[in-house]
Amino acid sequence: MTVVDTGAPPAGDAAPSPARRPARRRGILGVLGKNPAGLLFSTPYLAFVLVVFAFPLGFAVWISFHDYFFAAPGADVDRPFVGLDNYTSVLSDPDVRRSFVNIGIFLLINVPLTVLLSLVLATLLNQVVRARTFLRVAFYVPYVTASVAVVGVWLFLFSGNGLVNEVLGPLAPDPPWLINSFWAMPSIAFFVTWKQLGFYILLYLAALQNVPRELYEAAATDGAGRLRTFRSVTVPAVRPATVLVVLLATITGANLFTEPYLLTGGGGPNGASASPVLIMYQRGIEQGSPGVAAAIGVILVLLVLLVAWLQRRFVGGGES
């Protein structure tokens, strides 16, 4: 008997059903995304972000409901729930309170002043042909420096017998700038701008290279002169850099610590240019009240993506 084979798998073994594996598929890259090796790449730097900022803002907030004070490692001691008790100090410091209007101050001074010189300088160097190097190096060099050995110099210049001073004469402030308390908070904003308009110079450039020139082209034709094609052409083609440079510099002068610290001996003077988070460390660190410091520090995060939120809706336009 010849027997024909006619490709069909015997009766008892069913065939694979083709469309249970694609099925299976799309399961797992709805689990894994349409690029799965992206995640995989990200996750190193996911995984920094939990370590690095998630698990610490976590237990900044979990201190901040407790009496918490340090020990030794391992030690078993009690750090009962306090509740809202950090907070309602922190609310009723004079201190704490004042530290915040020095900071609105300083970023009232900072952040604008930021967006402009840098804008300004980052268009004219962008035109520049020769020394082009040597003049974007020149302006980043201060950022990279640390602020320690920075902090000398501004001394020599902002002191009693400093060469603003000289230069100004009978114009020049009596307290000298840093042990007034009125110029006290100007002057770090003044120091922070000029140290750090190196990085969003280069922020702007890099904006800048991708504004087409035919937008320059089309306002030559038309007969604007310089400041309104800078009006009406760069300043809304690099309209995102802006909104990172604002966000950035918002974010990192919430942060001061270093300037006020160096410059006005720890937020001098009598807390003029006292930062929230130099308040923070003389809370946590000088008088052990680890919980009031995390209460400092929750209601300044809450601030900061307050702010944030607010500049991003209006700055940017309402973009998502």
Given for the second form:
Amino acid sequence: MTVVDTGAPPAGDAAPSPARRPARRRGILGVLGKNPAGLLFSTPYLAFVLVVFAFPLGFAVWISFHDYFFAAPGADVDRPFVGLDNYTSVLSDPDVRRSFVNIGIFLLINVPLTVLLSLVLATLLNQVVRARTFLRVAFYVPYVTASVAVVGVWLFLFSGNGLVNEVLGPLAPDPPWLINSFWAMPSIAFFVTWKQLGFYILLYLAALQNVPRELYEAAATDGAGRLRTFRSVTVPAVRPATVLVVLLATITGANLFTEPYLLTGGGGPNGASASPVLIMYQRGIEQGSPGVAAAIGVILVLLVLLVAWLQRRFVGGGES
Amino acid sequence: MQRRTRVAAALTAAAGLFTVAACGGDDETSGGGGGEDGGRGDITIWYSNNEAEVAWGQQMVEAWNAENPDEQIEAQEIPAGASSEEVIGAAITAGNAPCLIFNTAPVAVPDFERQGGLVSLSSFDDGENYVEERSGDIAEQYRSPGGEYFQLPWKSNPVMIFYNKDMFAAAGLDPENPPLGTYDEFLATARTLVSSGAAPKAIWPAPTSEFFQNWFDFYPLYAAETGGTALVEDGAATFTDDAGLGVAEFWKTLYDEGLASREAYQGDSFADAQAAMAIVGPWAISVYGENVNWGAVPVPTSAGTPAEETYTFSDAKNIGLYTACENQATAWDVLKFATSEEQDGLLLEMTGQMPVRQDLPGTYPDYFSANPAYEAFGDQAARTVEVPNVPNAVAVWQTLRDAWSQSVIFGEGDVEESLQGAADEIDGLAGQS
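Switching forms now, from the form predicted on its own to the form predicted in complex with its partner chain, please provide the structure.
Next comes the full complex, and the chain you just saw is listed first.
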């Protein structure tokens, strides 16, 4: 027997009146949304964000206004409110100010270089027919290799009697790259650009897959050369990816720690490569002043948000 | 909705920047008490992770456990981390520090004490007596500003100048009586070593910015030059005197003339024959012993102080008893057992490191006669200077290192001005409670 679902309620059910039913559903949907199951699926990540990011964020802001230090459970310690003292201390500390200048230099080199190289290389890789997988892997390997291991290679290359200076001969800087006050930070910026390039190339490769072939065909029909096609078709077509690359490169760059810690022996020479996060580590973990470290963190986040906002304003970022 | 999503994404990304600074713990649960009422039972300990010390630790634990079936020790190597001080600090905050840690750096003790992580050994009835009877006058350096002992002085590695006899011979220098007693002699020897081509560098201390690096260039020479003055005394920096400036000028000359390297060496420059000298403690004997034809002399002074009067940096590691320990009475007994004359003798034999005991050569004459290489270090152990036990000790050393790095290693600015600036800052740091 075939049962035809008419959509009518079973006989005998006390069906809600047509006037009341939509009103109750609106109330539930108002809380849970149109797809309540989505909330269930997103709960673990939401919990993760709250515990791992949101709580530390709020806690760090709280710490930055107190004379805080880590203590044993049950220890009778005083952590008084100190207002803006930590911020005053941070802003009057020449080491901290210098670290912000250092990271500014880093970002000015790293971000444009990352965008340019990853876009050009992704475009070339997208056109390669032979050994495509090998080349993609070759660019990606530095990104997934531990910094500690890769740093060893760069130390070998850029030391006073390293390969780079051997090749450059009299053109090599004196003192050598990583202990040269002028070159230390640019050297780190080049290293980080090279190391992370594989990740950004992947982002661009994904974006390039979505560029309609017709655009290239139209450009070819109009007689556009490769450079003109790149400028007029590829660059505008991957603009959303460019915005993402700029944002990610800025945020990861602002978090710079491992490279100055390992490449230049803890921010040398003479503080020329110290980053704000490295100073946070020194003050917060090594020297037991989490309040000062948190104040540096708050300032850093505000500056990153400002830079991201400026980038969005002048580079773009709204959905086209 | 899209705008909200973007704002949320930006905040989420920004929040990532905070995780370093926001790893706090709560302070709601109770920690252990202090003194001999702390209870008896099983305890946990951590010891260092170098091979020789692990072997010593294991035999010590076996010896104790065999005699104390109701109060067993569970031992493990200190967990890996950026440094043992950071691991211990994190364990204190988390409330899971072991009862005893055999490798507590004296520089970290003021911070651990401030964290409420350490039990005062003075709170035990025989605490003060035990520390002072074992270590003698040198124990005073380990007393906290509040007048108590929060660490047991355990072992030291008095640093001296190791030199490569083969390189010295190749440079035409007398390898058995090297001219290294005064600054002038040392500099002349260094110039000969490098100009002759016998050694790429005369000496190669780490030129990096870590706070502890001044323990292996400036501080031993300052201790020797001043006859045992600590970096900070009575809450004020001491090193802007003629002695400190003389030591700084001595090192600056080495860097300026390329006799010491401004670049960090990846590895051990002395073991790799890239430097003819190194400033190291006796732990290195077992490392260099068979690979390098080495000799050892005290660090130089401006006037050439006799060896038997020369001071140096101790590079000591001590034992801390932590408040997270429930069975503190047992822990105190274990601490005394592990630093008994018998166990100290075994430590000396198995690691070559010097127990911080009174009259070390006289206590273990057989060992020193059988191991003459260690004799000078044993004698030197009686004249060592420790890092000052002051508040903000790590910040104090980082301040000095920054100034040293700027003016001495990289030669930027005036040395005296730079060190005076560091001293002024250190006065403020060390004076804080």
